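There is one chain below, alone, in structure tokens, taken in the form predicted on its own.
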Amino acid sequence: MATKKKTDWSKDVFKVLKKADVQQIAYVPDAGHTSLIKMAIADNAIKPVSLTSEQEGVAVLAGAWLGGEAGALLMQSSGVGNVINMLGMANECRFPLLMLVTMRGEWGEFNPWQVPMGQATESVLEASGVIVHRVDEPSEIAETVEAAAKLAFEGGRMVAVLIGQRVVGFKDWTK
């Protein structure tokens, strides 16, 4: 019997994003990112941008970078399929792109619709030119995001941090 696993990794990640001078956070609402989204909304120095689809986030963050601001895209693994065409633009134009992706379709998944993209996320991102770092331990998320932000913003690369479903927990809707 598992419900959503409670961790406070979001607070440490938010500190890392602030240290990296992230000024925009684009997101599609997602339970795994709820704490980060709430912190972004509450912080007057960060512009939270709610998206209707993940690919909008790539364009928003490209525009932010052109305007002198760093940003991060928060999404669920099911949204990775929506960003593929836009990743081509980011890759060709050499815009840095930092993505934090909460995984679905893995450990304890109840929704069969989440499994295909969850299983393909890492390879699809890599095939699109994204450097992928996967984290399955809450204690390693902040340092991984810090390294990814450095690579993205100082190295001019597209980088995704995949946060394993075991970290964010799985839903149990049988109760």
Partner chain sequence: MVSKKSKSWHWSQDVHQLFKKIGIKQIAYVPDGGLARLIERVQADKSMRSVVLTTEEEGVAQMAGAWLGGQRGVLLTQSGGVGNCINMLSMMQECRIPLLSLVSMRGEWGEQYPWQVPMGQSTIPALEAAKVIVHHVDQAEKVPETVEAAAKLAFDANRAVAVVLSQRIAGSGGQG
Second form
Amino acid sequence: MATKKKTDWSKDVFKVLKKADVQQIAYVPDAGHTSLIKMAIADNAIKPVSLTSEQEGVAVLAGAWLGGEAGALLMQSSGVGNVINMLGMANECRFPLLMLVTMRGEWGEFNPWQVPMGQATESVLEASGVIVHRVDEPSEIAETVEAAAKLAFEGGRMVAVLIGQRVVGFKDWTK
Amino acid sequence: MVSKKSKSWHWSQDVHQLFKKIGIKQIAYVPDGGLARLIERVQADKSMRSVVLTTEEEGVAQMAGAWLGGQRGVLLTQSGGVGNCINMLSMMQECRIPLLSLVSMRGEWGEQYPWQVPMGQSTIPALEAAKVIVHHVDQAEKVPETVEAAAKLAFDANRAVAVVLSQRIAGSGGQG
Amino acid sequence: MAVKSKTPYTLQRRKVVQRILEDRGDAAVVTGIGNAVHDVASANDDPKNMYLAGIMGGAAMVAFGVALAQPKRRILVITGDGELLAGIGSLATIGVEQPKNLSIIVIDNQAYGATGNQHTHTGRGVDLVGIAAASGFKKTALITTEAELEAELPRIHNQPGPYFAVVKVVSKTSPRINAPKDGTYVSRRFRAAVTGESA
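Provide the structure of the form predicted together with the partner chain, given the form predicted on its own shown above.
The next block holds the full complex; its first chain is the one shown before.
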């Protein structure tokens, strides 16, 4: 059931990203984003960029906008802690930035190491001037991303959609 | 106490002596103008090892290793560098590893370079969101006592502590 | 891009790590996140193991800090390619600092094993051994066979470092075990074991 849900919202989110004319998708692989990443790779109109660290993605998407394209950054909540300084650039230059963040360290987390960053994710984004939309209902993810994309690309803002761990589920430490 | 200081006194003298007194053995830093005089002093001191980093998060990891190996260290960084450490700081919180950090501010008092402002203004909220205890100091003569208090909180009470040195102390110059 | 085709490599990560740890002596071990934790914990759950069970890109520099504090002891990093890439600047810092007692072993499955086996950059041509050599590591090695592993073992444990090796392994993820994941516990256990003091 969880798998079906995951695929469903990912499909709708992908449609929203296509509609927003997103052409670059930068990501650090994460289980919660698996379906979305697969769709991005399979789509010839989208350039998928796999990163070693999330801050590269903020820079790539600054370049995308400078070059006339829209992009989205996909990452896990821990990755948010790697982008804070680079966000200073997007803030200073008023670059649009759309980030989809799958949460860890909250609902049913099995790995204690994820908890500090998961609990700090929303507040450090806000400290960096990022507008945060949080969503915990699978049925509301696509419309939230759609609104966030408008705010980012038309409103010229940095926007992060935080997708609750309740949605993406949790695995077992021993699996 | 201030009156005892000669005109040539600089806070970095006392902070360097404090580092020696409390047994600091590892200093990790990304070079920064506001901390340049302290960096010169510790570099010249054979009793401590100075390590230049490519990015500040390496320094947080190194400080974890220093403590795991039985030594004390200090991380020196500019406020921009704080934004490079947030995820790595979660390790200090999760493992309750002490961290003493001196952060020299940009993007606040009299800043002339706009690109420094966003991160400068986010520095303290981001540190606090990462559960680092922040001591902000904006007078040079109060720096040594603040670092001393922060060191106790870090190494004796096992906490992550940042002494944030206002741009008012270092001056608002600099281009980068 | 998930790793689908069979890689040309045959070494099994679990066996490789077990073989390296058989000869560890009094070395301390710092692991990266993910499979490396389970590889090391299943082979040899020693108090002198620090499992960085939840942070990307920090293993090399944590080990470097330990190496400075414990200059008479060998410090081994056992980590994955994705974890090392997330803190790739560490190789430049360690290359400059030249810690003699530090060995970094990358168990390279060319993939992010914990998130669905997507390619890392090493699966797409990035040469970590080359980066380490160019950064000033004293000795580097690429290990793809058991014979090469056996030949490198003395250098992994004794060569004046910094030493760096990539061990290419099959991309199949090994079964996970209930490895210690409480950071306060493993860190204090480690510190007491390597310093002889209570934390």
